[in-house]
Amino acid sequence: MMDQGTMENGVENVQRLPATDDEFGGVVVEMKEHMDSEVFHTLLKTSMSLWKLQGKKGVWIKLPIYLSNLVDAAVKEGFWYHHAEPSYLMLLYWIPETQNPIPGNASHIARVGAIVLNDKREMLVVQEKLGNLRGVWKISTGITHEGEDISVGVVREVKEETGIDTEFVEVLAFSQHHKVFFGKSELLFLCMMRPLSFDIKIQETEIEAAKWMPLEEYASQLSPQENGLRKYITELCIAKVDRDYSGFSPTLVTSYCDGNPSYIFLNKGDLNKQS
């Protein structure tokens, strides 16, 4: 419901769009009831110039889904689209005459690449039926969850696409690339897995087949010219296997921002070394 007009000392306020301070010196406007356009768009004209008075620095609109009728006065006032979600649209205007501060949308999207191996030294591997790397076996790959963990968002993707049920171990490797999905970054984290169980049923929709390759016919795919993932993912297999390489296992941590529990990788081996 929106602010009404009350006297201080001895002044009437207007009406103005309800809204709560955040930590960083901004206001915070999220709307819930239907409202005419029209008396939105007045409403934010005075309540913007109440905000600029006060010294206000970013204001921000939420706007569901259900009242994108307001968008458009929101964009006649100078506020810009900052993020959006399936339910909602936010805002933002940057009311200082300085540089704006404010990160942008999230710039890089979480994939997990899962390297299952078994003790006859066979890799867990798919062809995918869509995409550039159609026909071509690969590991089972797949983006994470808003809110899942690296080390159960790849146990997930390799029972959705090859039924194995997998146990996290650690991240061997990541990776960074660039424009992938919507002009957005990757991060991609090589995990290795344990599997658990050994009979494959694949997800039909996406998968065209699955199955146990030696580590060494995995290896015969390369051309001695390759220089891209296929290679390194080959080159950390063979060493794990081999030379008992050391990737990077989660430690619980609670984190400063706001308490709640999350995770570091890192390798524990030679952290707990003894100098």
Second form
2 protein chains.
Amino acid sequence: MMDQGTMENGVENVQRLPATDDEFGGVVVEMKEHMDSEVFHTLLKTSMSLWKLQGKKGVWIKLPIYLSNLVDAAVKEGFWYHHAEPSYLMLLYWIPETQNPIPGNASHIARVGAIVLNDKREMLVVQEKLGNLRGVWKISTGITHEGEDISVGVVREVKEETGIDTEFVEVLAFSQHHKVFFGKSELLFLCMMRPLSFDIKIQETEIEAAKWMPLEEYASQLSPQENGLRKYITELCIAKVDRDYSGFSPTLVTSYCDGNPSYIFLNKGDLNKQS
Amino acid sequence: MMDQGTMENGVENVQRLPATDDEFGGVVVEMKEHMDSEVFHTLLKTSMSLWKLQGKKGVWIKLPIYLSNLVDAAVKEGFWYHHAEPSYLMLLYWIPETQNPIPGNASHIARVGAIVLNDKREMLVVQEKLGNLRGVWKISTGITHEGEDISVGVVREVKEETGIDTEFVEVLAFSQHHKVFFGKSELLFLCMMRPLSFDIKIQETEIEAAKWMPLEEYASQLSPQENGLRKYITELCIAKVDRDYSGFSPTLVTSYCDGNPSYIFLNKGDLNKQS
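Would you mind giving the form predicted together with another copy of the chain, to go alongside the form predicted alone above?
And the full complex, kicking off with our chain again.
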């Protein structure tokens, strides 16, 4: 688990925690094996002295949840929490006196809302079993999974909640909301979807009811003072069906992050228009 | 710190952790005062037995970082990490045998990229000091802060990096990239910006150089095989300037989350077109 003491410049190095350098002048300690918390504390103190002498910047410690006995020692040495996932906790210490430039944890949930219209001008609507929209006919919505494309997540959500197969057409609009979930923000993408099947089979655990509702009936539920998303869902839907509204549709692009394919969503009609 | 034992149905309740009910049938333990970890462990065991009997669902424990001595006991009782911020760790236990329906932590960073064009068809470009785009002339980009609107974050980033004041016009396109930062995803919003000042003053710590570059010169940097974002930045820019490309512009809407004003970004020209 620990590096053996070695001779360097004629001085015997003390034992320290195993660490790898990162590309920003910092080190990453990824703990895997069980260790007594006092042994860990001693090694951490020694290692930190060494890294400070070496001019290291950020020091990361990744502790799997089965090493929760080591959290307290790291905090006592001045580390703070950077982020956590169910299986691990990531702690951080910034050595330089300059301000820590490391970005915080992820800040947004990506939610999708599905506007599914059949060719009878009917929209797919659901009533949820829980939450503050109980009893309201609304579009199917859900949170995208980690690593899931928006265009994939919205197809999955509609299928799960209503049993309807759909094809993603485009993003009609998006909205941003803050302090939605533990202080985090949300980006909600309203997606135009083409239905590929029509027989509804609801998800019993979360959905009370689902049906195809005439667009005009959906619109008639709104009060004249309505200025929420439901107003825009109605207007976008009518503009799309009757007036050729252009949203953003996906085009494959090489990601600047890792060179893998990603989607860029843009107004394809306008981009390809001839001048 | 703990509830006193009380008489209920003629039976004396044992001491338990202070908790409040949440709206989903669960309880929230928000620890604030220092406590010995063994005392906490005992109280947690007793409390969990009680909450199981009461049919509670999710049990949340929020531990401020100064109570890191209690993390290990909670994990030993079967809690896992839900999320962490610099100052606290949130742990979760799902009592029912059904699948835990609680959404995970935030999954996305919201990044903004600023396309700032002056009326000489010149684009504001920068070279960064660090990272894999060193030496490349690129648009100014940055990560929005917690709770910050996209349209505000992009103005701030341009100002910080180049000293240029700008006004947000619209989102020309957005792209989604996965596994960008500790497994998290990124949504990148390419924003059209109108410059309100023209004298560049760079941020010395992060930016090597900044200048106004003719659009055609920016385009000429790209190889014919280029299929990354830089190709679309060029094309979107030319489509916007020469062909009236419509992106998504912001309109105030009442948030469905909390009734506060939020922005919905949509194709305003198309939405307001007469049929």
